[in-house]
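First, one chain by itself: the form predicted in complex with the partner chain, in structure tokens.
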Amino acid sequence: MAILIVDDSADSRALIKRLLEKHGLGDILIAESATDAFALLGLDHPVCLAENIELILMDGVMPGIDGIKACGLIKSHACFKDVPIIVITASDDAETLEKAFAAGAMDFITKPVKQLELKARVNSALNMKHAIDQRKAREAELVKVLEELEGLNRELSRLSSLDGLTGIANRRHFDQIFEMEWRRAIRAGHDLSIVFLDIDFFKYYNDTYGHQEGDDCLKKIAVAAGSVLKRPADLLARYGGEEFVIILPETGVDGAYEVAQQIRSAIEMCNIPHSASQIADHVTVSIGVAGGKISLADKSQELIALADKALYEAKNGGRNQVRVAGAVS
């Protein structure tokens, strides 16, 4: 970070620079116009240069362009807006003072340049554009905290809702996906239906394959059941355990007892080798259906309990199909 001195006498400069340079302040760059330092603050530039400059001293009168026009020309740029400018000027009258300032200059010192002043109204400067320059940089890294906090909170909003093992919603999510939907089918008088998908002796299948293939399987059942529901509405949950629930908005029984029908066969077509199976060779799922108009007067558990029941049925019935409840009310 530099200071950089403008003035078009050449003694001027030298004398500012060394009285810099005797306090310790060493990285300085020199303009002899104001059209110089524009050149060196990078003002013509599509990448400004402000970030190398903490501070201008700024001769007031010069030829061309003078002191007082070009400090309003670089504060006019909105990198330079922290960027102090001090004006050093030989007439130091209200007139020229109050242009100055109006121009975007922080201070002023007058000619001939007294080194206690040159010192003390330099530091100043200094020290006011550090701040400026700590309370940005602690800015900046707030909102990067927060950029990232968001992002987190998302991620985990979105784990909160997957079920660890299939990557499929969970139980939670499914609970506030299915109120959310039975409060929209009644608003809207749209069907509703919910599908229970129950695999077939999947006890017999953990204790005879153990564990870790039971997980393989179940994360197999999720993708082919997955792999049939068509509609981004659709919702397929794992419910608990081996069971599976399928939201399907705006379908009656009917349709949803297709989609059962396809995932019942997509299931079997995986083929899965299930050796004590009662019923196949292969993993197979029982699935209840029930849906159909919703009304005010309904409970929604009432859905989840008569799907729940259909699929009871189902594995009584020998398992392997699909059974339909009768309506909600």
Partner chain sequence: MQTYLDFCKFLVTEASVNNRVVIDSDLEDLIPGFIEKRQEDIQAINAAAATGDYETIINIGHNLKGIGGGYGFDRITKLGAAIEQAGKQQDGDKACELVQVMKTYLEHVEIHYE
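Since the structure above is the form predicted in complex with the partner chain, I would like to see how the form predicted alone looks, so please show that one next.
Next up is only this chain, free of partner chains and other molecules.
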């Protein structure tokens, strides 16, 4: 880290440099004018050229741009807003010092420069700069930790909304999204439909093939059902066990019925062997659909109950089929 001396007097520069080196401060940069200092610091450059500067000793009176004005220009630059500047002045009158402090100087030294005063004020400025750097480093580390924590929280939130086996939405996430879509349907006057599907004779499947194969079957069903859904707002969730549920926003029962039939066909086309099924030699599903216009007088659980009732009717009606319960009201 370096100290920059800005002074138009060669004698003053040499004296200050010698005194600093005497106190073990050997990395000294020299500028003969404010303009030279600006070039060295890279104030007109898009990237700071001297970010390693930790202290500037600025002569208050120089030809061209004086030290006080130079101080203000340097401090206005983002790279050097925390770099302390000590103004070296032959005049310690209140007006001069007030202008220096207003320009951003943190301290001043009167001429002729005295060894002990220079040492004390330089040490004070460097200690302040080091404290600022440490604080900024801690803040940067804290920001990094907080960003990592936010990322972990987002990931935890995402994982908490997913079914651990199939990777689709879980019951908890379904409940949240369903209530949100319910309220949105009421506000906008849109249709909302729910589709329930249940794997036919899944208990027999597990008994015949084992729970590992049963888990694989559930995963395949989730993939097949999900492949039919094309809109981002459509949500497929595992409702529990071998039962799945789908939210179809802005969709009436006719549209939901078409989606349900496509899902039933997609699952049947997977041709997952099921020798214990009483209706086919492969896995099939029964599906119940309910939907319609939602009003303030309706209750969200009524739509769930209707879709569940339609599913029950599909099972009782021979399975591997879609039944529609109709509108909420």
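Note that the structure is predicted; figures quoted are calculated from it, not measured. Residue numbers count along the first chain shown, from 1.
With the chain divided into two rigid parts according to how it moves between these two forms, are L162 and G318 grouped in the same part or not? L162 shares its rigid part with G318.
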